[in-house]
Every structure is written in C-alpha cells, then in structure tokens.
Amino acid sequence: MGAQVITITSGKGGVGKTTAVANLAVALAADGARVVCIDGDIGLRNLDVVMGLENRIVYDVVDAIEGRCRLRQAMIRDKRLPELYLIPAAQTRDKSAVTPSDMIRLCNELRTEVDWVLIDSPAGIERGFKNSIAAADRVLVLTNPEVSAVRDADRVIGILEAEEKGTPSLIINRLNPVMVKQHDMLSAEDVLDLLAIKLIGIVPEDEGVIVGTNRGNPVALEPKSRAGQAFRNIAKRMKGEDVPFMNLEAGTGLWARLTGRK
C-alpha cells in the first residue's frame, strides 16, 4: 500500500499549523516510518527553520515540479532521523508557480517511497490551499480556542466538503486549561460543539514549543514535553492507535464523551 497523503490546514495564519506538521512529522518518523514533508506555502517558506534544515537547502518543490532537479534531490534529509526528509517551498516565486495537478503528480510519486506525506497548507483559502489539499487523502483542520479561528476553520470544513475531501479531524492547539477556567478562552468542549468534526488530538500551550521552535529542535522529540506528548498521540492516532486523550480540562464533561463514559 502506498503512502498516506495528509494536509494540515486551518484558515487563519499564525495558530501553529507548521509547527504542528514539524511535530506529527518527527513523531511518525521516529515511531519508525519513513515520512516526508512538504512545505506547500510558496514564497514563504517556514517549514525548514522549524526543522532546524533551512541552511541544506538546494533544489525545491519548484524546482522538482518544473523538473530542474530530481525529485530525490529536493528531499532533505533529516539531521535525527534518517527516514525524514522536507521537500521546501520557493522563496523567490509566488503560488501561481504550482497548480493542483502539479501537487497530486509529485505526490503519486512520492507514495512508492515513503509511508506518510504530510503537507503544510498556507493560510487562507486561495491557490495555495487549493494545491494543498488536490492530493490528500485526508485532512487535519487546526485551530486555536479563540472565536477568529474557530470561525476560520468552520469556512475551511466547508469548503473541503464541498470539494468532496469527506470531513476532515480537528487538532486544538495551545489550549490553556487556566484560561478556560477563568473563562477567558474557548474550552474544547465549546469547539468542538461549534466546529461538530472528529477531534483527534488537543495540543496544550507549551513555552517549550517556541523554544524548540526557534532552535529547529520539534518538542516531539522531548520526552517530558506535554505538547509533545500530545503529538505524539495524535500521530498514533492517525495511524489507527486508540489512545487515551490527555485530560487537560478536569472538571469538565468533554472527557467523558471523548472516552465514551457518562
């Protein structure tokens, strides 16, 4: 069986999207499959500094498209797991440069090589999401607990659905338990009831996540990072695993309809 093609896409920018393709990408590969990432935001890429790869890189998915170089030569391997690789976006060209075809080729491709290609979606819902999401077999919808990108990610469900994608799962990101008992953030309950999709992982906020941000260092390569954790349970979970969700609301009923328990 060929590779998994998974599309991580939230509407809004800035609620953690890269970071989290980083994340699930280091967890799968270091769980032992072979994994590779492409960074679908041409002309901004981000993708290799959060990898900590951004000075090895060469060619681009550009440059492999356009067929300048081999699509093996545009794969970086990763520096910690040798079963990781990144497929970088162009700096210096704008996303009229892929078309959606160009995404599904590139991927049919790739499928033979790897078990998991996982696609970094810009923000916003024009070309660039468009070409994101042409080759997915499945898509992640990330979103903060804040109204703005709930709303953003409620247009973004839409919008898979009616391009026949099927109803993607929901990760929460950055959820703060503190704040959503002072009322001063959604619960996962509340988004969840908003949103109405699948949840597949809540990713608590975490300072160690920017740390291992701007030090190209994932947080799911840190054992005792509880954001971590929570990426690493959410790649299990994509690859069929039941795992426990990590109870980080007590005292709500979210976790007795998340385990099924009255």
Given for the second form:
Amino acid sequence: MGAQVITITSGKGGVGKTTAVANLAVALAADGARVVCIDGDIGLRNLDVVMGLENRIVYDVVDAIEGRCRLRQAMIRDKRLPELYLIPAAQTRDKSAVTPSDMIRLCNELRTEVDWVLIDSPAGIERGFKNSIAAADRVLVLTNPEVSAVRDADRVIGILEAEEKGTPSLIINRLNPVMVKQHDMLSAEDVLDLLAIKLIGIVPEDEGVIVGTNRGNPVALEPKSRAGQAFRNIAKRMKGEDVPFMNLEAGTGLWARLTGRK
Amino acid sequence: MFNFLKPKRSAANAKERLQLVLIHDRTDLTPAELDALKDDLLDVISRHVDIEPDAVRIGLERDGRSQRLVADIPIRSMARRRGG
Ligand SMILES: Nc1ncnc2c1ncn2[C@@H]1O[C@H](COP(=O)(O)OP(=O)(O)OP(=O)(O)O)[C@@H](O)[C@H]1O
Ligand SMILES: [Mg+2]
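Would you generate the structure of this protein in the form predicted together with the partner chain, following the form predicted on its own above?
All chains and molecules follow, beginning with the one already shown.
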C-alpha cells in the first residue's frame, strides 16, 4: 500500500492553499497517519512558517532533488506530531530548478515511506503549478466565494481536465455565513453550481486562522475552532469517511450580527 | 429595519456575471465572436429555408462542466410563404 499524493491548488493567489495544506496535514497526522507535506512554492517558501517549523530547516526540496542530501534529511519532523514531516521549498530564484519528472520521482520515493503526501501548489498556472500537479493522484481546488477566485478556479479545473488529471474536488474557504445570509456573498450552493465539481469541504472565515498562523499552530489542532473542525472534516472525507457538512448558519441571527458573536 | 442592515444583495450580481464569464472562458469565445457566429449561422440557414428573424434564439448553455450551443430557429410555414 503506497501513499496518496494530494495537491492543493487554486489559480488565484492568497485564497488559503498553504493554510489548508498545513491544517489537513496536522489533522491527518493527529489521527495517526504518516504525512509528508511539500512546499511547492519555490522562491516563496511559506508552509514552514504556517506550520511553525521555520527554525528547523537545514535542507530543502531542491537539495533533495539535486542530491545534496538524502531525502530523509530534507524531511523536517514536526514538533507536535511524531509522524508529520515538511519538505520546505527552496528560496532560490531559479524556478527551473525543479521539473515535473523530479516531482514524480520524489513522490514515488515517498510513497513507500508514508500514508499521505500533501503538495502546496503556488498560485498561477505556470511552472510551479505544473510541478505541483505532476505527481498528484488527486487534486483539490481551493477557492473563496468571490468573483475572481471562482473564475480562476474554473480555469484551473479546465486545465486539470485537459491534462487528464481527473476532475478535482472543491474546497470553499473563507465563507462568511453572515454575508451569505444577507445575500452579499456567493453561497456554497452558488459556487458549486458554477464550478460543477464535487465538494469536499467548506471552511468558514475565522479570525482564529490568523491567530494560529501568527503562532505557527494550525487551527486544526484546536478542538473548539470552527475552521479547525472544518479542516478535520475534510481530512476525514479524504480518507473516504462520510462526514456531514457543518451548519455554518448557526449563530448568524441578528443578535450575533450586532454583537459580532458567533 | 435599520438602514445600515438593509441587504445590498450583491451575491446575485456576482453569480450572474460569473455565469456569463465562465461560459466565454470555457468556450474561448468572446461575446462579439458569438454574435458573429450567430450571424453566419443565420445566413447559411436562410439560404435554404425562410426563417423568422425576430423569433430566433441562439445561445450558449451550461450543462455541468460542458457547454452547448443551443439554437431555436423557427421556420416560416409553407402556407404563409405562399400566402405572403
Ligand atoms: N478560513 C480563513 N479565515 C480567515 N483567514 C484565512 C482563512 N484561510 C486563510 N486565511 C488567511 O488568508 C491569508 C492567505 O492564506 P494562505 O497564505 O494560506 O494563501 P495561499 O493561497 O497559500 O497564498 P499564495 O497564493 O500566496 O501561496 C493568510 O493571511 C491566512 O491566514
Ligand atoms: Mg501559499
């Protein structure tokens, strides 16, 4: 039994790919799975800080690909979970340092070592995106309920279908239930109707995500966090479990709106 | 109700605009190109049959992730043509 290689991509930048990879990785690892995440954003390394592992980096993905270290040496062990690892991006400006076949070779080596390989794709549809999807068994497209993010997600889904990567599943991130209720934000149903692919999760807008990122502690580790719960649910669905979607509408009444309480 | 709570209901705008943009993105046809296609199509058809120009409806429709060009082109009946 080999690992499943999952890539998270979006087209548009800043929608929450890195946040999602960090949270899904900790959620899977907290459940006892062996997980490696790879930062595919060469030149703009970020997954390390979101996971709180920036001080442990010695080697990066390009060192591993070019043979300057063994693969094991480029795998940074998480400080909280024993079977969670990060392979950081290189900060080189040379984006051609990695090719799609490098990624396939790297992931094939990891397949025998772990249960999950999660790849954090850079924004866009260029080289870094192509590298990130090359080895994927399954792609998750992440978007926000917002015009430009949905449009870019549609482009990326079209490219994935054209490249015969199969139809990806959708994560809707930063949904604000109060705005949806006021008809000032696309609802999850609207986004699904437009993109017409299978939904794997809805993550609410949650200040806790920023607080968690400030500290390098993904919210999926916090039992009470709403966004954390949403990420844990997605992790379960990735494993094939049938988990009902959360009721994000709860607590969006007038009182909650006026007091800012959720 | 307080005025500042009055809904602006911009979500419907977003959805309508996206529906159009996605169709053009997916087919790689601009609205102008689609109009040109319609004109050409009507030219060809009216060379063979007499059509009712005002009742013609041609457009792109979404069906999941695929689009189809749907044309509804009423043809003038023989009786009316003879009569007119
Ligand atoms: N559900 C959420 N609620 C609130 N803030 C969020 C949520 N998800 C992500 N964010 C915030 O959005 C910002 C962008 O997130 P992130 O860096 O994960 O995006 P990205 O898609 O990886 O960006 P890039 O395309 O630059 O790699 C961060 O400040 C993050 O904390
Ligand atoms: Mg990122």
